[in-house]
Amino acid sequence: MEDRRIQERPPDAPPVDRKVAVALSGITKRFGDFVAVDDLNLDIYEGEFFSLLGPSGCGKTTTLRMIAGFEEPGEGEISVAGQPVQGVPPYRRPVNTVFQSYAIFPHLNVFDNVAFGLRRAGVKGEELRQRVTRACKMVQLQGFEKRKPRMLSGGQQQRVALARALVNRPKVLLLDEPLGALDLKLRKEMQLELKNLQHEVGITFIYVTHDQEEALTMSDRIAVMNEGVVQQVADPATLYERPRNRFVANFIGQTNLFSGTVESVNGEKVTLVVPDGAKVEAVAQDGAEPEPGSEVHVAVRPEKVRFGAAGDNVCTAEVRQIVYLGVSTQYITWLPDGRKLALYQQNIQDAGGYDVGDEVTVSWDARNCLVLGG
């Protein structure tokens, strides 16, 4: 059986001269016969905005809950700020968690909500007032201290939850899909605010989301998970431009995926034959060694495909669907062998238009056509 486990340090990993804020070593978590997290090895660095990204049920929230202490791993070890945390209850760990539901107290005003954890820790008087005031200012809630949650918008309530988590000065802030309940426009605004806030406070953020765009917008690095296994860890640009396998290529953004038989390999350049007999030029990923005669999968992003015959790979296609997206138009075309090929065209003044049913020539460069892993 193929070993699906992928070690955390790919060739594109950052230099290992930064301090590790959270280390997960050999973490496995089972619920009965179901393996929620499978032999996870991950280092998350101090001051990093790190996202766990994947579909529902992939193990990302379970991983976050194990770091927080709400779940314990069946195997492996978790360390926070260099200290093992097995058996340490959540309230004694140097982490705080922000949930999608906010979990703020409706009967307390903003000041008292933010001050709640400090009071439990014995902080009083002027220090309490100063720390709460500073936390409210940090999330742009100065002047709202006397308001009850019912008098706040969804975005303002989320800021209260953030201030309450940050006021205790945790080593690590855990965020479990905290923007999921907000409308699209507010969610996009809060994404930028969260990233700016993380940069300002310098605390390690570990963020769980199933929204790829959200992860790409905010993260320094992202771990893409599927079925309890980390598929790839990298910065957003590397994940998008150099996905390691079919799952990552398909999950991060939109992509055109097709298969073929390797005809020849010349360095990183790979020539393959697709089912209709046409030849396709592609490049192999770092470390990949496709063999002549082997079946491989390749991916090319829609924005890398263009109308005209100006690329290494040229073919004819029929326009089947046109979707206007504002800044661009998406064209769904069909190749002669029945494969679907999507491409985007920017809506600039001199862009040519096409209609459904038109026969067109499309092309893309070999450097943008990647041979993928499994």
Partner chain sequence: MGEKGKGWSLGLAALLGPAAFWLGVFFLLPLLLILAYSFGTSGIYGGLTLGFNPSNYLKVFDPLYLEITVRTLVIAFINTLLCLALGYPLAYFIALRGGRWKTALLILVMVPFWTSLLIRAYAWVVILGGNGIANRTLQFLGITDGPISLIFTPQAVLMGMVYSYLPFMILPLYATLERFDTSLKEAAHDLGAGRWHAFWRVTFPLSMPGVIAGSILVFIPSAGEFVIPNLLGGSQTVLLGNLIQQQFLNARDWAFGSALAVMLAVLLLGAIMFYVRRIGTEKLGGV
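We call the rigid core the largest set of C-alpha positions that still match within 1.5 Å between the two forms. All figures in this text were calculated on a predicted structure; none of them were measured in a lab. Numbering follows the first chain given and starts at 1. Compared with the form predicted in complex with its partner chain:
- A displacement of 2 angstroms or greater separates the C-alpha positions of L152 between the two forms, with the rigid core held in common.
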Given for the second form:
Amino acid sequence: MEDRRIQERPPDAPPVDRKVAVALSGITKRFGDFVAVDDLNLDIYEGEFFSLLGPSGCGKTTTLRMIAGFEEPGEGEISVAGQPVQGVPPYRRPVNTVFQSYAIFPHLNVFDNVAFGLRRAGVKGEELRQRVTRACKMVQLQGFEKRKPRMLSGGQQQRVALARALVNRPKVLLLDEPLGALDLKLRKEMQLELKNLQHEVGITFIYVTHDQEEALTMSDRIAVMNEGVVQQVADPATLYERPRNRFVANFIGQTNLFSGTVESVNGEKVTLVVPDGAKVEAVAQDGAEPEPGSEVHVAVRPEKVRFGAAGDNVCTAEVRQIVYLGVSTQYITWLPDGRKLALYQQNIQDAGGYDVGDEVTVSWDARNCLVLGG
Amino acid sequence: MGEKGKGWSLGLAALLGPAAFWLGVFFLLPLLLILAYSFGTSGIYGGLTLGFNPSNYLKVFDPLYLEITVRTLVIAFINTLLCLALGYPLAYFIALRGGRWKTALLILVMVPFWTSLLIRAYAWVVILGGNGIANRTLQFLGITDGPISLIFTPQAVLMGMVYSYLPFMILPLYATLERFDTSLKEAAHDLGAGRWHAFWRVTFPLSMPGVIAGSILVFIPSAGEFVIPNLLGGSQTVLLGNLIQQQFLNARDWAFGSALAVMLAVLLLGAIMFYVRRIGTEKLGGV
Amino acid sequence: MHRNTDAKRITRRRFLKVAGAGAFAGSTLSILAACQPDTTAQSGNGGEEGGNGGDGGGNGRLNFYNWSDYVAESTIPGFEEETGATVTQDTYASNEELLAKLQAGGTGYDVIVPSDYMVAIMAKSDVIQELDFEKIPNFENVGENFRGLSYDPENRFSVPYQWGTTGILYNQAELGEINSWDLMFDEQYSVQIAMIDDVRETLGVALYRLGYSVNATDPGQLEEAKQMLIEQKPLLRGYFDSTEISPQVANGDILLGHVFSGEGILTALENEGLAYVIPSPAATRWTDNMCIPNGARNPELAHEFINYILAEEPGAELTNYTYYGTPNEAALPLIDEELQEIPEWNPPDEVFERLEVIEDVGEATRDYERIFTEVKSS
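What does the same protein look like in the form predicted in complex with its partner chain, given that the last one was the form predicted alone?
To see the whole picture, the full complex is given below, headed by that same chain.
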């Protein structure tokens, strides 16, 4: 299966008349010999909450910085709201950024921080005061205007950064892992707040994160990146249920991966033979037709695997590990040939009743077993 | 709660002792002596009788001496401004664009320090002399027809002062700028500030501690400068330092010299307090 | 209640502050009293450390405090060889520096070399001691012209060392021959003139030019001199030490330099086209003298040294090096011929007549200082 580059318009794309807020085509960025971003193509639509997701070093922050104007791409073009931004410095682009470290000006109080961009744009007097106050209110910082940054908590500073960016009514808001420094509870709260804010304000958010749960929670669409290349662009459900390749399958949620040789193809259905001789029924994606005799990888999510024999694919395994997760229990089982198979079971009743060492029968449906690209 | 732990211990006293002794004997005591002398009366042939004679301070306000005082403060002020104007870009460049060369460049800034002031001053006499490089370059470029007088002028004095005090401005500025968070600059750009505004509204206000430190380090000693006006000014520029030196060495009027010294100290103290107060309470950078 | 304790604390703190300050002030005053610059006698002969090394010769040490570059290379080694003593020489750059040093308690100098007017001042301030002429037999070598000078009419405190004039070293090739101070005030030579940074000498030039005495005290006369110098200032390259002026004339930076005779004559001899002149209508003649300060550690050896200098050979060697005038008649025959031929070195009587000696002007010293400050800062 050859590596397929992401097309500009994936088959499940939204209707054509949606406007493009940010378009990146053929973007490549090198730092010396290191290729940070490799021939990237993306269309980000107006009003969507779009995330760039990937491990550190995958090029997501570099991409964001190129949109903001802090880096220039080596090759390719970027346009914002239909206007190309080649060589346009950050202070002339209709985008604003929320930095990972917030970058609040320590020598200015909250009001002056938020007002900074407006003042540069020539807004003054009553209009200035009103817009700043409204922005502070929007991020729940009303009354904090006179405070100095060092008197604010991390969460509060982050809100100042947000207000400071949004008050300028940018066409696109760029957020570079803004929630990284917050504790878990606060982070979860802020995720929801950000999502609501984005709906309220209605502008395009481009959000960079390495936390897939965060991306899945907040985004309309996600671009998964690895080593400078976009692996898949889709909405959260599609990414989760229909990962296109091994990287995405592994990166998003948990998955069980097998590889085997194709025995036969029947429309969508693919039968493959795994090393120990067993046959596995899987389905291909996007109308792909793998060649019989070729090597393929398939993935099945742990929650799609059940105890019992009711499924297209049945096998026996030995329970080796049980992890109790409150909401569910995770079982790590070992197949006869040594491969591991994970399965989740919701704890509808109390504990599943299996123990370590038990021989069990597990099964899953072919339609949940996907053939992966690359 | 309690004053626990704030007491004196033998160890603390032992640590502070030498420093306190040194400061007390070599700094505080001479200051007090000068203060006492300033109220004394100088003998015609030198010597001093202690007492309470305020007339020395009245003499300080004599128009001739007042003029010298004003001139000194003005030159010290201009010197500080020039050092700031020249030193800031240099410190900025080294701290924020220096990269691998930072240390080397800093050493270059400090190297002149290691040579004697006298040698450096005489070097300037040669450079600015009638046949020196400066004049020859000017003639070579066709700017002048013959040698012009560059040395032993008030301008030469100012230039000499800027030259010797520049490192005192650069080093504190560098220390402050080095710690500057460049993401703040990016944030400023992101919010619509061009290069000048980002500098003026963000970088510069945040470098204020360095500016203040450098200014103080330059202003105070240059107000007391007397070597450079002699070496580079041909003794034709009389500053407070020269005046005080003359009172002690030539005029044998120690009482008056001390009064001048006390006045200088008080003026400088006042200037610094005013400066720091003003910068401290003002909304730095603001709008 | 809270406020009460605060108030109490403040009062106590303040009390301690005041008490502490008072105690400190008290102790300081007593220290100050002890540190008062001592203008009275340091105590008689033998000075601070009693008669340490009081007998001359043998392993004696002599501390010689002199102007810089004012002894021949052979002078000190010669003395050391003759007496077996060791001589250390320190230098100063002005009479005022010398006086200030001694008054601040600079101790241990055995022989000093103050100029004429300074001898009078030092005698009046009781800083130098009377000389024992039994120990200076060579005094008879001193010419009549140099005995009993106005500043020490009975030679109680001093013995002449070298003498000289203060005149102009100038570029004769460019300017032709000159014989007055006028060209030093001439616009035409702007910035090519330099004066000595000495209040009496420089003010003296203006006074001479106006026909007044170098020791004038009349405010009107001083005012005129001041005006003349203020007008001259823009024409000057600067006020320098005499030793810095000669090289400037020699390398062409200036055309006219106010210098002492020794360097003037020396530089003129070494450079083609330069000349030294004693200008009219008047000029300064000065005499440097050897004296023994009150704090001298080794007055015996000091007397021996003075005697040695007055002998004919050392006297001649000295002058042959410094090119200043010698008061030592016996040494005259041994002076370099080259030097003897220069009229400026040994001026004829009519020139001698128009030379004045700088004297202490008492109270007017402060006026002179003030005028010079005013001129320099104009």
